[in-house]
Every structure is written in structure tokens, then in C-alpha cells.
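One chain comes next, on its own, written as C-alpha cells: the form predicted on its own.
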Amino acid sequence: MTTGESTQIRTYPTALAFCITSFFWMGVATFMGLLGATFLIAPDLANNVSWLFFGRVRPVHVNMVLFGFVTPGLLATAFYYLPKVLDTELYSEKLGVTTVLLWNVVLVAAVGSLLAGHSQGREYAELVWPVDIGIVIVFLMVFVNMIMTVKHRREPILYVSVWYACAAVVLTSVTFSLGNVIWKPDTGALTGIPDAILLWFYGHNIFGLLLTPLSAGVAYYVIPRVVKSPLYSHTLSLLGFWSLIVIYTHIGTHHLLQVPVPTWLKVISIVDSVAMVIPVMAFLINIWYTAKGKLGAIHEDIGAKFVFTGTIMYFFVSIQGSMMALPVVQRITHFNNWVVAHAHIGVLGFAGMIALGGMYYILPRVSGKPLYSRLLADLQYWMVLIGMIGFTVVLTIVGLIQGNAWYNGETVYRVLPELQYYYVTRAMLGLLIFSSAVIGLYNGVRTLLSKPGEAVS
């Protein structure tokens, strides 16, 4: 890497706190996903418990995956590598730890309010106004800490991971505020088509301008470090960064091709969805050529193993996403479980894998203790990978059954019996993923409670 990293010993309480947060909330998020999957095969399971209705459990699952598991996991690694590549101390570890504490308070409030039935009823924007404000505040606190660290750096070159991390945080603060219409506390929404356009501008950018750049930043740091090679191309990394910012911003409307939004906006969303091949391949070529001929080193490091697998999942989810934006494809794939399969590849397979890899890479380094069990980490890797691939296959089949039936005029209730066996399989896979989260939490806690070992550089 073209950065001068100091060899002085540092402590990383903010990174460690975000690690603990992510491991814990992964368990909560995956349990809620398992519970939701169970309701699809046994709808009356919690018939008399209002706070466990599917309509309340599902948004808890989605929001905890986004803001409880994946984002804190990626931020944990970011708060580790920023001081390293900038050759300085984090601006304020006290601010960082305070941010993590407030982050967890917001997450508890989010779970409590959603289970109590307080929701704005908008996809990915269900949280009520006070929780929305809390999320914006913690993102601004993260950004202040990051940008002030950049300001006080001793390394003049800004490595690409820094670009990705800072952009993700500031852009998400903006898009979250817009998508959740925080200037209207009473409704948290506009009316009609303008609200749908604004919602999906946010809904897609929570992936493209938060999870994607944070994941890319982690991969750009971990992979070159593990293979002990310089990044294949710094220029290519900047091409990927700027093309992602420019292209991804406009693609959310491809969720609205069936509704009366302006045609020019639909055309832009389709064209830019296809054009996503530019930032995706710029990133993947850069990472894969950096690791070329050194897959053995990646296999030996459990963190890098997770991260590299996440980059492979990014290829599949991005190619699929570009295809799904085409109207001729959407006739079959939209409004059904195909989209759910696509989301699981992106969030769990790409961003989730990289988040877990980043945490496993930094955990011994921020705690000063060796990883408690490489065997358990490998077990978690295979459980997540098998579960995610299983989700993809099962939900894709279900989506094709639903899409073709509805395309040919079949009513919904007549299709449901065909889906039961697939939903049972989905719940079993959900149990696998939840079990992997428990294993990861146990491995992380036992690592922190173990005796100090040799320092890991």
C-alpha cells in the first residue's frame, strides 16, 4: 500500500466497541429473520401476541441487519484502518465510544418502537421521527470523528479506503434525512408519486452509498495487507469510487417502473443500473488482481477469507441487479421473492461477509488477544455461506413460481400451496444463519475474555 503506517502501539476502543455491537445485534437481527420466516409457514404461531406480528417483526429484522449488524461491523474496521493509513491517532476515542453507546440506545429505541407498532410504514424507512433524528446524529458524530482525523493526518496521501469511509457516512446522513422526510415529524412522508420517488432514492442508496462504499473500504484495506502486495491500481480505485458516487445515486427509480413516474426518470434509472458494471468491475478487477496468485494467503487468514468471498458475492448481486432493472425482466421478477433473494446476496453475502471478515481481521489487533477459535470462525464462515446460497436458490425458485403464475393471470392464493416446502427450507436456513450469529458472538466474547497474547500487527 502506498501509505506510511506508523509502528507505534495504539489502542482502538471505538473499533472494539463497534465490533461488540455488531456481533450482538447480528444475533438479534437473525433471530428476528428466523421468526419472520417461521411465521410464513405458521402464520398463527403468535396469534395473540400483537408485538410479534409479522408486520412488526420484519422491519425489526431489516433495520437491525442494516444498522445493528452490518453498518457497525464495517465501521469497526474503518475506525481501525483510518488511524493506520493516516498515520495519526483517531481524533477522539472518547467521542467514538460515546457514539457507539448512543448508537446502541438508538437501536434499542428502534426495536421497541417497531415492536410496539409505531411505524411510518415505508420500506427501509419505518422508524419513527425521534429514532430517525437519533440515527442522523450518530452518523454526524461518526463523520466529525473521521473528518477531523483526516485533518490531523501525518500521511499526505489519502488512501482510497479513507475516501470510501468518509463519503459513506456523510452521504448517508443526507440521503437518510431526505428519504425519511425528517422535516415532517408528524407523517415522515410526502404524498403520492413524489414520496415514492424520494423513498426509493433513499431505499437503494442505503445500500449503494452506505454499505457498498464501507464494504469497499474494508476490502481495499484488508486484502492488500493480507497478501502483502501493493494495491493493483490506485487510479482504478478512484475510477471505481467516483463512478459509484455518480452512477449509483440515480438508480432507485428502477423499483418504480410499473408506476406513473416521469419516463425520463425511469430511463435514467435503467441506464445507470446497467452502467453499474463500471464501478463494480473497477473495484473487482482491482481487488482480484491485487490477490492474483496469492489465494493461499487469503485462505490462511479467516478475516480475508470472509472479505474475499464477499467480493465474489458483489459480482453476482451487481450483475443480477443490472439485469433486474430491465423492464422485460421485471415482468417476472418484481414484487416477489426473487427480489428478497437478491437482497440477501447483497446485504448478507456481500456487505455482511465483508463486515464479518473485517471484524475477524481487526479483533486480535484491537484487543491484543489471539482469536479464541479459528475452528469456530471457519464454522461460522461455512454456515453463513451455505445459508446465504440456500436463501438465494430457494427464494429465486419461489420468485419464479410467483412471477410466472401472476404473469399468466393466476390468483395469489392458488400459488401459496406450491410455496410451503420452499418456505420450510427457508426457515431451516434461517436457523443456520442465526446459529452462526450465536457462534460469532461466542467467539468474539471468548476472545475478549481470554488472556493477552502476542501483539498482532
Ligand code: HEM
Given for the second form:
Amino acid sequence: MTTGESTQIRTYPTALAFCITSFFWMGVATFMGLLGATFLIAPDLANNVSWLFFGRVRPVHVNMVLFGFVTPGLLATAFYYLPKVLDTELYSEKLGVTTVLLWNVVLVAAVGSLLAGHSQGREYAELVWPVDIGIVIVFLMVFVNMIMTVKHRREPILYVSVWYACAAVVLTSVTFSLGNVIWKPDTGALTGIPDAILLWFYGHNIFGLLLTPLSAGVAYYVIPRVVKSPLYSHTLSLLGFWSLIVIYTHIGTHHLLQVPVPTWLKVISIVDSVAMVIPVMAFLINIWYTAKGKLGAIHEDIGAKFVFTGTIMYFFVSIQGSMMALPVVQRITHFNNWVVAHAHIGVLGFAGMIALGGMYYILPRVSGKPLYSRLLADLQYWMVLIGMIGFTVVLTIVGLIQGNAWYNGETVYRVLPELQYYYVTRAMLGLLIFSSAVIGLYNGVRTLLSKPGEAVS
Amino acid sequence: MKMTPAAVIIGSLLLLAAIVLVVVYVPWATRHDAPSEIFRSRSDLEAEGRLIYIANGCVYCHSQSIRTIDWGHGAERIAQAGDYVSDQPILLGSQRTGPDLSQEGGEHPDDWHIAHFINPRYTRPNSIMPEVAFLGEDKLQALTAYIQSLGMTDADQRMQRQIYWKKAATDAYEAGPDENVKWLSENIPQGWRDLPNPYPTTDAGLARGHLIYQQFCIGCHGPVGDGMGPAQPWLYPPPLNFTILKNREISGGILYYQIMNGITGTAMPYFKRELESEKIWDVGNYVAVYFIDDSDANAEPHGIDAAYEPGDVNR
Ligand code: HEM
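Now show me the form predicted in complex with the ligand, since the one above was the form predicted on its own.
Below is the entire complex, every chain and molecule, led by the chain shown above.
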């Protein structure tokens, strides 16, 4: 790292507020997931209550994971590292804290509207127009704060984490507005096949232009800090950043390979899904070589431990993803729980792990108090890890059963009993993950309520 | 390369703009929005039902996208771009927790759907679909109208067939058990009516039949075969009471044919997609033995026995 950081003790109310937001909504989001998993084994448990209908609970789960837990968690760390690596203060903590408050209002509105049955019915773009606008506004507020901080920097060179954070926020404001067809408030959709193409361009970029770059930014900050070495390669940073933006953004059609969309578009998406190894490996090699020989330091720091595990999951989810974009593979894996397994490796194993890692890394630093319990943090680490790997195993099995049975001509109904026990296991793993969220929240709150100790930084 | 703020922000925005142009705008600008040969627009009621479908997230469990490799509902008609030209939003879906619904219209008569929405386990005992009764009668009507429109003009044809035979079945049912059973049997090809069940009754076969009955039939025909399963209040004509079939010349062939083919116009679905031949014989014989109390299993003529059948080696 090239920055000379000033040693005076600062406070970071924005980062802290994002931390609390993320810890809290992780609890809500994973609870909703657990609820959905339970309904798949005991459908009558919802007892005819409209807002407990599976089709309403599921989008709450997904949206709260994305916009309640992971994104705020990653932004928390960004709001900590930006002033550090730019050697300045955050442009406006007041603006930052206002952003977080508004962010939470938007989240509450999102949950309420979805449960009440106000949905636009497009995956990752369900939220109704006023909530969409709220999301765009908070993203723009974050962006203003970031770019003004960059402007007032004392460190001339922009560290790679800064590129990722700024690009993620500004690009997502754009793709979110496009993907939610924000100029059509009533339906929030185009018509016919172009709607599917636009939706998956956007849906894919929620992972590619929001979660991935924000996570990369955190990893690029935390890992070199903890192992106390400079980043392995500036060239790889450049390659990883630009190739991510060029390649990840245009392969969304791999979600539509079995749909009548133009063939040329499918070909591009398949070929460049394989080319995704370039940005993925550029980033991973850079991080892993930086940490080479220093895994002890990573193991010691709970934040870095989460983050480093997240990078390993990024490797797995991406290699798997490239495979899943091949039509022969997708014949079996599409439309079933294989994809759900993939989604959890990506969003929980990679982005979620890194969000948690970043927060554990900054929590003592932004609150000026030592972490309440390292033991509980380790416990959460193992619970998330076991839960997530358990999900992967169980849901991949379910997906293979479904995919192969259908391919051989079995009807969906006939296959249901074969899935029951896996769904039960899945719900139990969900309970594990939800419990880990509760533990994390408890640990965070206890840290904040403890008596002021020595600032760690 | 020097990464200035302008390089990061403007550079990535320009790249994004170029990519949107190629992978979103060009497909949009070159789209073919000619309707396909089965296309028709939706009625007001159907459109209202579609909004209910969207509001309740049916799309998370049901796709509307038939692929070349599919076998189930709608496999006769692979999806075309022209099927979706009025869909805003398009509801392709990404999970098949339940079956694809592209061609669901007319698969069942309306009363089957209402019973199914009240509680899916009434018509489909193993279902994991949640109940939708909370919507109330009016919304369920609209939702059903939408579901029955899926498949557009293909669905309309199936619906016409359902409506035609619904009337015949209702008339027969209202004319009393004698007439009803006569009507049911007379629509079956003669060859099937003359055919006894060629396989002997065995304990294993009855056990299999019992299991299948519980997984597929019990919600309508009821645990004791009297047609009083939980779906009964919503179905008309109601599920058949098997106990009235005694001494009415119900052959194994009749039972097999009805289970395989279903009775279009009534809630009785066809099972030829879900049950292989042995399973249909087994559940039919289970019904015959336990509920009708009269089975022609293994009666003459039955041809050369299948290899595993018990009994005389010379048969
Ligand atoms: C980088 C290489 C990756 C490739 C090539 C890739 C490829 C794919 C493909 C082809 C699908 C569609 C599967 C189907 O519907 O049959 C998919 C789904 C998905 N991917 Fe990835 N993936 C990659 C990385 C990631 C990452 C890093 C994340 C998370 C941060 C992620 C999250 C998801 C999610 C959530 C879905 C489910 C979408 C849905 O709702 O249907 N993927 N991926």
C-alpha cells in the first residue's frame, strides 16, 4: 500500500452506521430465507396468511440479502478505507449518516411493499417504483460522498480499492435504473423477449458490477493490511479491474440460453463466460500472491480470515459459473436447485463472507473498542462456512436429481418426494446460518456497548 | 496506466454505455415482434389474473418457457419469441419448483384449479405449493381465468373441449348412478372394456397400489374410496364414489383406461405422464379389490404370463 496514513484517532460514524445496518438486516434476510425453506417442507405452515405466501417471502429474502446485508456491509468497509487510502477525511459524515438512515427507510419500505403484494414480478427488480427511486437516491448519495472525498484527497495516487468502490456505486446507479425500467413507473418492464434480455443484463450486473467490485475493493484493502505487505502487482490490478468491467457486463444472456433470444447474443455470452477466468484469476492471483507465505497473519485476524475465505469461494463460484454457461451443462442444471447452490456460494460464500470480514476488521477501529468476543466471531465464521458448504452439497444434489429426472421424462410432481429429505437438511442448515447472523448481531452490539477501551488503530 | 478519478468514472461509464448499446439496445432494435401462430391478446379478467400472479410471486416456482428438451406439460409446443409479444413484464421464471405453466390452459377444468388453489394438497397430495385461498373468491376466479389462458389459442381449444365434456359429464352425473356409470363406460373403446386385468392380485402389487393411491388419488376419491376426499366440495361432478361400481361390469381395462386417459371435462386428470404401466394396473387393482370389492385380476383371457408372475409355468 502506498499511502502514509495519519495516526490521529478518527471516528467513522458512517462506516459504523452501515455496519449496524448490515448486521441487523443479515438477521432479517436469513430469517426470511429460513422461513421460505421451511415452507418448502411444510407448506401449510403459512396457514393461508397472505404475507407469508412463499412467493412474497422469497423476494424479501433475496432483496434483503443483496441490499440489506451484503451491500451495506461492503460499503461500511469502503467508508472506512476510502479516507484512509486517500489520506483525508470523509467528505461529509453528516451526508453519510443521512444516507444510512434513508437507506434503512428504503429497506423497510421494500419489505413492507413486497409482503403486502406490491411487486413488479421481475427477479432482482421486484421493487415498485417509489422504492426503486429511493434506492437510486441512496446510491447517488453514496457516490457523491465518495467522489468528493476523492477530490479532497491528499494522496495523489488512487489505490485499487478506490477504483472498485467508485465504479461499483456509479455503475450500479445506472444499471439499476435501466434494469428497473425506471422510466415506466407502472410496470417497470419492457415487453416480450427484450424485457428478459434487459432484466438479465441487469440481474447479472447486481453480482458483476455491485457485489463483485465492492468485495474486491475490501479484499484489496484488508489482505495487504493484515499481512503487512504491498500488493503483489499493479498490472494485475489494472487487468482485473478493466477486464471485469468489459467482460462481466455483457454476459447476462447466459441466464437465457434456452430461451428464443438472438443466437449471436447467446454465443457471445457463452464464450465470454469462459473468458471470465481473466478478471477472476487476475484478482485472485494478485490477492493470493500478496498473502503468500503469510497465512498465519490471516488466520490470526478474524476479519482477514473471513475475507480470505471469501476469495477462495470466489474461485469456486466462478469456475462453476463458467461451466454452467455451457449449453450441455445447462441442459441438466437450469431451472433447478443447482443454480440456487451456485447463488449461495456467490452471494453468501464470496460477497457475504467478505462483507462480514470487512466489518469484523473495521469494527474495533471505527468504534474504538475491542471486539467483544473473538470466540463468537470464530463461531459465526464456522457456522456460515459449514452452512454455506452444506447448502452447496445438498442443493447440488437436489439439482442433479431434478435435472436428470426431468431430462429423462419424469414430471415435476413425481420427483417431489425424492427431494423432501434434502429440503429438510437445507432448512436445518438455514437455521445454522440464521443463528450465526444472530450471534454476529449480538457480538456487534456487545462490542458497541462495552466500555471505551484503547482504540486499536 | 495512471488511474485518475476521471479515468475510473468516465472510462467505466463509457465502457458500460458501449456494452449496453451492443447487448441491450441492438437486440431491442432488431427484435421481431410479430405474434406467433398461437398468439391472442388477453381479456380484462385474464389480465387482472396476471397481475395477481405477479403480485404473489408465482413466478418464483413456475417457469413459462418450454425448451426443446422438455417432456411435461406443453412439450408439444416449444416457446417462440412471438408468444411473448404482449407480456410486460415477461414471466419466464428461473426455477421449476412446480411445473412449467406455458401451456397450462385447458389442462384441467376450472373446478380443478379452484380446489387446487384452496389447497394444492387436495388435488395433489404430495404438492409443496402453498395454499392461495387467502385471495378470496373473486381473485381466485381471475387467477384461474389467467391460468386457463396460458397457451393462448392452443389453450382455447383445450378449454372448449373441457367445456363440451363438462356438460356431458354433469348431465350424466345428475341422471343418477346408473346413467353415470353407463355414460362413463360407453365412452371407452370396446377393446378396453372387454379387457380384464391380465396380472394376478399379489400382496406386493396391492401395497404398491396403496402407495400410489395415497400419492395421487386420495385427495379426491378419499381414503375409503367414497369420493369424499377434501377436494370434493369444490368439484362438480364430484369425484367418483368407487363403492357404487360393484356389479356394474367394471373391468380392469376400464379402470386402466380411465386412469391413463383421465376424463376430460371432469376433474379426473390423465396419469399417463406420471404413472408407468405397472403402476396403473396396480392402482386400478387396488381400487377394484378394496373399494369396488370386485376384481377381475388374472381372469381369462390374459395371454402368456410375464416372466415374474406366480402360478402355472405353462400359462
Ligand atoms: C464469474 C463467473 C461466473 C459465471 C460465468 C457465472 C455464471 C452463471 C450462470 C450461467 C448462471 C445461470 C444459471 C442458470 O440459470 O442455468 C448463474 C446464476 C447465478 N449466479 Fe453466477 N456466475 C459467475 C459468478 C457469480 C458470482 C461471483 C456470483 C455472486 C456474487 C454469482 C451469483 C449468481 C446468482 C445469484 C445466480 C442465480 C440467478 C437466478 O436467480 O437465476 N455468480 N451464474
